[in-house]
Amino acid sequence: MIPAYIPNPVAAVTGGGTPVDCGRRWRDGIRIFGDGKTFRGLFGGVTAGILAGFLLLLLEGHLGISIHTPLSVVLLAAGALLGDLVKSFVKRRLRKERGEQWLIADQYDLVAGALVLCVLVDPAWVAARITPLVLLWILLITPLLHRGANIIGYLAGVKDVPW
């Protein structure tokens, strides 16, 4: 899941500039995603996830193991931030403010987005690699990693809130 875990914190660091929704509003009159989702963050995050994944591919070759494929790396990285965008869209529809805590959704949006995109595009990889035990570990470790990364981002001044 490293290619999926890397994009969110990198998006927070590299973000800024033009919002993905370009300031447009949905039919309910509320912004589609908001100012917190920018093209710079989206591309920076996905690129970092892909680079981390390709580094893993190189290491796997030297270690004689095979977990990822180039396609799985791209899908995990892109899916993580697509999941974050979907969550932001729903969050706006629920009238939640930017930065407002939304338990469960805030922690698992990247996992849902990454795995759904993988299932849609490369179901054979998911079936071969995401066993029930692996999924359990993902579900257990994700909130811990998410919270830790957010606290670091908050202390570094990248995030306004520690969640």
Given for the second form:
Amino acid sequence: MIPAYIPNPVAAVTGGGTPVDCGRRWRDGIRIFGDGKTFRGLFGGVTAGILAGFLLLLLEGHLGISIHTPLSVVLLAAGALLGDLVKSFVKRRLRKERGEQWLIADQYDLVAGALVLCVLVDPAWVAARITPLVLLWILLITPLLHRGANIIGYLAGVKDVPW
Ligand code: CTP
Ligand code: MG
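Now that the form predicted on its own has been shown, please provide the structure of the form predicted together with cytidine-5'-triphosphate (CTP).
What follows is the entire complex, opening with the chain shown before.
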């Protein structure tokens, strides 16, 4: 899941500038995604996730194991921030402010986005690699990693809130 875990924290560092919705509003009069989703965050985050994934592929080559493929790396990295974007879209429709806490959704958006994109584009990889035990591990460690990374981001000053 490393290619899916890297994009969010990197987006918090590279983010800023033009928001993905370009300031536009949905028909309910509220922003489509809000100022927390920017092009710089999206591209910086996905690029970093893909780079991390390719390092992982090199490491796997050295160790003689094969878990990832170039395709799975790209799908996990892009899916993570697409999930985050969909989460923010729903969050705005529920009248939740940018940065407001939304338990479960804030933690699992990247997992859902990454795995859904993999299932849609490369179901054979999911069937081979995401066993029930792997999925259980993902569900257990994701909230811990999410919380830990956000506390570090908050202390480092790149996040306004520690969640
Ligand atoms: N970020 C970004 N572009 C993205 C994702 C994140 O620029 N596609 C940056 C923003 O600066 C954002 C920060 O990373 O504030 C933290 O991301 P996140 O917690 O997902 O955003 P929130 O500000 O909490 O917004 P939302 O309520 O929409 O989740
Ligand atoms: Mg948030």
